[in-house]
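Let's start with one chain on its own, the form predicted on its own, as structure tokens.
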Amino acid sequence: MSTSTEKEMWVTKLRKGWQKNLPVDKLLPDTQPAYVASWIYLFGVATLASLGLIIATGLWLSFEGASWYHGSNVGHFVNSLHFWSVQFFFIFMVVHLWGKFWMAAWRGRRMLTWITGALAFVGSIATAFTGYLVQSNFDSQWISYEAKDGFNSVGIGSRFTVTNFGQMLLLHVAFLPVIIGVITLIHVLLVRAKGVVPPIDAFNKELGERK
């Protein structure tokens, strides 16, 4: 029988910490502050929507294979949809990143939220790069051999072989997406826990009221 003097299990601490920092009303809020109606707050959700489309079309392309998305009309369409969803993903993410930078989105103990967003951006660049290498066409061949020379020039070509199709395919469809997915999930949970960052004038007003 357990006593009050015994140490709590790690799952108990995890559950209590979750309930304290991220209760259900924060995880699934049904209201938002009025300032969230501003257009600058839309780009985070637009980035997530683009990411969802990237994952869906990427899975489709992976299951069907290169001969399908290079040789059929539907394959061309899905391939193009995957390509353009990536372009919009980066457009939305860059606007979101710069918008939050000029809003000083790390205010109110949101530094970890900012860091995870920046890490997701860097990881997305690496994932997009490996995507260009697995197109299975002359374009990907040219890019891979040009990149090989670049990596060899800085001494990391022996550990990161961009001409290895199997290695690049693994990085693009499994390893990097899982990492980005985990970082994105943490980022969204942090936004829920800390709340959406207010505009600077609203934040200063809130600080003044607290004083």
Given for the second form:
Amino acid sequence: MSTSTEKEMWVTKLRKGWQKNLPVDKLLPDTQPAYVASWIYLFGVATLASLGLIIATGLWLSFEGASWYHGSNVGHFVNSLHFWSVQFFFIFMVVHLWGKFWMAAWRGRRMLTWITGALAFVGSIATAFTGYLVQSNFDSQWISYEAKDGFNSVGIGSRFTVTNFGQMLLLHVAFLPVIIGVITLIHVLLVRAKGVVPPIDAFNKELGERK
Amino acid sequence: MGIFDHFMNLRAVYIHLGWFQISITNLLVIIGMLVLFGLALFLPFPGNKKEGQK
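Moving on from the form predicted on its own, please list the structure of the form predicted in complex with the partner chain.
Starting with the chain above, the whole complex follows.
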């Protein structure tokens, strides 16, 4: 039934857009420009590696449960691994942010890459805070009772109830990780589609054409 | 474990200058990130000998 004059299906538009903006040689490149050979370009992938470790240890903790990670040696180890991978995740992400800020990485139509990075940063903070609330120890009890006053004072305590362990646990292990995962995926795909931003002082044909 | 137990159970020490207050631990982490940033900018990257120009 299809003819050449028929209106294109959404899946056709999606395929053509994908092929135009992110062909497979851009998606899986085996070379990078010379300026990428610098330590400052490693912090993005270091952040991703930390995120992978966070997800892996987080899944392990979820399957074993609180009595395991509070009461066994392996549980303590995995719990610490989860905690420290979060610390390094934020350290690497902040250094990545500084590097990209000072090289004005939103140049060359990379605004969405910058915005998704910022969203991932804010979302990660929310995820980390809910993590502190679900440790199931006196620390999390103290933090939640301090935090509830803050949320109540701005009028959102009835919707976002930090003393509600079930709500915080589901946000931490299900909702927020999915959000972070999707934003991170979009961020990485945008980096692939647009390429790594060149240094400000580098002469670049692409940037010369579209500032 | 004894040393770590003792270390982890110490109270946080804070620097307090007027309106500004920060724990020594957080200050050290921030200084560490700045050092890492500086090293990343200035340390030579291994294998970066402009091989593309040969």
